[in-house]
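Form predicted on its own, single chain, as structure tokens, below.
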Amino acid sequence: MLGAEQVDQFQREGFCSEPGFLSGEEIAALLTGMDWICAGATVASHNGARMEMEPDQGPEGNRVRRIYEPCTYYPEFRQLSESPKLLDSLARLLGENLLFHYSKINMKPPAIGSVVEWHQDLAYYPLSNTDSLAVLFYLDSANQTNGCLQVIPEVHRKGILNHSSGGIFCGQITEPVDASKAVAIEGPAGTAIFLHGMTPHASAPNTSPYARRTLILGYRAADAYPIYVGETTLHAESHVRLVRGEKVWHARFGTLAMPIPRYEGVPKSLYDLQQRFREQRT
């Protein structure tokens, strides 16, 4: 469970990190059933609703961007999102009613794993307050040269920063970013970062031959209600579950403005949005 000085970094910081929190047991189990999963799949032939795959690669490829909610669909991960050591954690930083929100495998594949440009969560799904985070768990070793996670730090107090352009959101920050400040966590498989849903934070492509495999999870408090913004609150709603304490039939309103994202259709994903942008800026 998290200690307090790792409290007091999150809260300081927008972000803490604990390393050796999954087992290398508990990595193999994941990683096994990450291999299941993926079995098979091609650009050509896989499930659209349970994985997305890398672009520029042909028919065949078979190099898998993307796997979602996992925690959903697949009882080892379910179980994961559920365990007590995670939850005693989340407590410490959310409070005791808890609900499970998303889930989402980034797999970074060896030398060809896609960029993530900065970003803060919140800004996708805007809610009654600010009590949200991520936990991303590597399932390898993470550094710079395989796309480690990089965060601003002390940003997460300061609201949402822009993430449209011409009143329509492109899924990144389009303001400028001072990534002179940003601070790259590196990593063993094992590693659990808590990632508060304000802070900014990105990724580089995977340079290097090994694989950046991050199982990203998804909790909020059970106070913090979505605002509606049509159909992909929907579909984010969707997998939302408790999973510690009791609901909460009241929301809590924070004293920041929360900025409504305005979408064009309903985007499979950050990539997507992302790619939009480059594409509008060329």
Ligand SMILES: O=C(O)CCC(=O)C(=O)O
Contents of the next structure:
Amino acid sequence: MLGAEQVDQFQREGFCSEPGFLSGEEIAALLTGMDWICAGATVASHNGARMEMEPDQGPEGNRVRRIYEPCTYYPEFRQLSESPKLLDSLARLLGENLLFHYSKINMKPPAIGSVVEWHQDLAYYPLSNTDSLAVLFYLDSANQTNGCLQVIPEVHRKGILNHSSGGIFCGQITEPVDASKAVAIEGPAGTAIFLHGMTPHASAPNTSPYARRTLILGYRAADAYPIYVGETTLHAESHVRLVRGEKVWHARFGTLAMPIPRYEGVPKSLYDLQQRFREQRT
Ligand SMILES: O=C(O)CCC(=O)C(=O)O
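Counterpart to the form predicted on its own, namely the form predicted together with the ligand:
Entire complex below, previous chain first.
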């Protein structure tokens, strides 16, 4: 379970981490599950409702970029999302009434793994308050050559930065970001990073020969209610479930403004939105 120093760091800096959170056995079981999910998938033939392929490969290319919502569809992932050791840590950061929010696996395959541009997660799904976080589990050792997570500390209480251009949500921060303040979070496989939903974060493309598979689970306080922004809200909320404590039948409101993302069509993912913005700029 997270200790007092880590809880303090999370509150002060907007993130903390715990190397060794997952055992070798747990990592091996999750990787076996991922291999099973990805088996046989190619650009030309894959289940687009369950995964997204890396774009820069031919029709027979088999490198997966993202697995969608593993904790909804596959029992070994769901079990982790409800494990007491994880929920005990989350309760220290978000309180005793906890909602599971979403899950994904970013595969960052060797040599091709896509960039993730600077963004704050809460810009994607505005809530009535900011008690929301993601836990990122490194399933491979992660460092700067294979695109470990980078964060900008101590800005998570300052509000949502601009993620739009011409009034349309771009999925990334569109104002200048001071990347000189960024901290790269390197760590061995099994490291868990607890990332506040307002903390700007990014990761570089994977140019190394080593994968950087990362399982990401989102949680929020049970009194953080979603602000309806259209179909994307309904889709996201279909994965939400109470994992600890009780449902809370009032919404708690924070004082920060929550910008409402406006979309052109329904985007497939963060990668899709960020790619559209890169194309728009060139
Ligand atoms: O995979 C990463 O490096 C970051 C993931 C992320 O920020 C996201 O998927 O929202």
